[in-house]
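Only one chain comes next, encoded as structure tokens, the form predicted alone.
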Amino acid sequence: MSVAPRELESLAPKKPRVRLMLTCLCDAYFGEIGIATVKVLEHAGCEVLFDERQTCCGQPPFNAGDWDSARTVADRTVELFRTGEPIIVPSGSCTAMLREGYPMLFPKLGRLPAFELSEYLVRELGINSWPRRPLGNPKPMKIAFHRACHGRSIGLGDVQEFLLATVPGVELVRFDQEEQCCGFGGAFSATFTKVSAGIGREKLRNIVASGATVLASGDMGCLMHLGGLIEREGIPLKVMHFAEILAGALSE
């Protein structure tokens, strides 16, 4: 007995549908990270939905204590993303805003299904190695990974490093004061410029001493801050979001 094509299609496992939320920094400065995120999610078997009407999550006014302005901005995000599908964000900072900040702004809203990219891949999809097909001859890459502060509040732990460590050719190197903040802190970097830069330089000194050639992280604010210091001071480090490394491994 043969099965009709339409019946075969209905028997095939459905791709998980996810909604991609790009952050303001990704939209303004790091478009390549958004592209890498889509490649990673599609390789993981997801159907990626992207609404071009999305704007800021409202974190800047929220952190500044202007919750009325934060609600105005956050209302838009809730309107666009309250559809039921998982919301995937390539940033622990904005993920924390959706999961922890929004219940404070809107006590009756409930918790949005927001996930930072790596935690969705590992903890929701069960991916434990990357890429999901063999590589040829990958180029060795010595990576120092900076854990962004907001990752602690949403319980990321080492999930980003776990994925990176499975990529052939990647060597994660340890460095002193790994848990130290990079000094960005959003508006803090603009208000307390010298203190912010000093914290960042200390972080970079430890990373350079480790012998790493690449500085990776999961938050674009940290990458922008440290990347600016690296460029201005001629430090021999390449700055990458972990999604770019995962996406790059697909084309090796």
Given for the second form:
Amino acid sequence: MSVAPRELESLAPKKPRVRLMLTCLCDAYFGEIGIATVKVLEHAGCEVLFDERQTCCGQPPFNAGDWDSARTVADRTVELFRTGEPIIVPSGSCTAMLREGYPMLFPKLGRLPAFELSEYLVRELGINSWPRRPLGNPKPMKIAFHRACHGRSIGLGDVQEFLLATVPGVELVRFDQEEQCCGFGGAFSATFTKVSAGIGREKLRNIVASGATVLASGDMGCLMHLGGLIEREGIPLKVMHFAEILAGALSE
Amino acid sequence: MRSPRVEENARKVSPEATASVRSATAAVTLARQNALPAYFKDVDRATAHAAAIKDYVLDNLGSLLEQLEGNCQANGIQVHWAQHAASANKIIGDICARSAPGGIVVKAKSMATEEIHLNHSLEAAGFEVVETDLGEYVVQIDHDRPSHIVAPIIHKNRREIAKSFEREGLGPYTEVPEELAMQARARLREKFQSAEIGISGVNFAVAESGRLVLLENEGNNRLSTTAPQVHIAVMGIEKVLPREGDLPLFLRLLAGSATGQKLGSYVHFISGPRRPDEIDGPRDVHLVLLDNGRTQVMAGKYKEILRCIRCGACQNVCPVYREASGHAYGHVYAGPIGAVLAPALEGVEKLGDLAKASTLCGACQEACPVQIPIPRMLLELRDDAYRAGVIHEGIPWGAFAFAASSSWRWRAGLKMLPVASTAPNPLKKGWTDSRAMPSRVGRSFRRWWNERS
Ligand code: SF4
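Structure of the form predicted together with the partner chain, please, following the form predicted alone?
Full complex below, order starting with the chain above.
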């Protein structure tokens, strides 16, 4: 049976339209992670929308206990993002805020379709290797991947490592006490300085001992904290976000 | 800005103590992770089942306790109800005074008696109180405090223990664990032989049978509860279980989660005093049911914290506990369990700041054998504590919310960031004490987005 080209086109799956939540950290400091996220989503076949009115998810005051301030911010974010498209976030922490934190602030609010980037790529789009088309010369990288803790509350599991392991040139190395938190914890990092930095240094000791040259994670919060320690102490580790590694595999 | 209490205390912790805590907690965590799947085909189902049983207990506590009381009395166990720490101490003090004024009291490890500071009260009344759990014994001779609910001296290394034993004249200096244990054993044996009263905690008490169940590894519980003429067991009221049939699940979960064992070396089922045809065992057995704030917790939103079976798994996995160690919390219940239980029992006004001592990483909830949603409770406690005015750290969240609720204020704020980051701000010093200040890396997303579309 033959099908006319026109009909074929209408049978083809529609491009998924997704809405990017940039996150305040990427807005303020790490624009490249936002850029990488858009490139990755587009390579995955998505049309990316970005609402320039967006600010922050409200997690900082929420974690501090100032729920009135958190509601002020979150209320607005809900309005901006309640448009039906999947909300893609290059951070497990902000995703957890949207999915787990918001119902605590607004008990009547339904579940927002928020997804951490890797979760969306693998579990929603069904992508199980990266890049989708072979490209260029792979750069060899020995990566220690830190699973950011908010992945626990949204059930991320090892989905980020699963996809990274398929990137040509990437070697994931294991390290001791992998499942331990990095000690960031938002404002905790500045109010519990000694404890936070102590936890971070212990994490870095274990990572350095693994022989990794790159420390990667899916959350810029953890990476900003660990990166700050790395810079201060002159530790020979390069810090990269999950999205940057995926986007890097496209640009060769 | 004043540092939070746990941070301030953590600064005083020695690197040796942190090292001891780190290696011991990591080892026990690994043992737990291996032990539970070896026994339960589906660990999550087992813990969900245990959580459901505990919720049933909490929902039916009054009737279960009455059933327990009736069956204990039928077994010859004398039951006492204590609403507060002070009344518990008085009940226990009176029993001791009646039975053996000024005598020797041997104690098996019990968090309930730590909670009510029983030792102080008995010592003030003229009793010699001897802790017989090895860890608790070291705590006692060092005038220290337990820093972990299962392993009281997790903050000490072998060398420190050896020095304490030498100082107390227990024998020649040695760092060999078996030799240290033998020295303590010899000293404690004398005490067991001359003690008139033994005090223990309770891991589980079964309502349908009136039996008290204790789990241990050293054998000191056995001696404390059988050698003296009088045994007093102290338990928080939430420790009751409905049926004997619940025990296999809970014993396995407790042993596996606390130490990575299949079961403790000793499991005791105490169903009353010595019977006329028996040659040993105590003449009197007392059970003290301790409320001390629990019924009030049950009525509120932190009720699920009373599912706790005191396994310590949440302490072992907690990054803050590992770094700061238990003493930093300043409470008998340290770590994640303590950060919820302590303020829930004693009030958010007094201890609500403990809820801030967490990165909210969620490792505690993952480890908990009764699935207590600790991170969610920490967040709710922060909400309560903030409204009570006890955790204001001088961070202007209202101003942040004001900026983040308008796009132009937000963007104006972002432009100001390089300038603002040079201004003094309450978070900046804490951050830069140990880390480089973050700065813009590469391009601005917004500019890139605008230029491309
Ligand atoms: S809260 Fe859970 S993990 Fe922590 S001690 Fe209690 S039962 Fe164990």
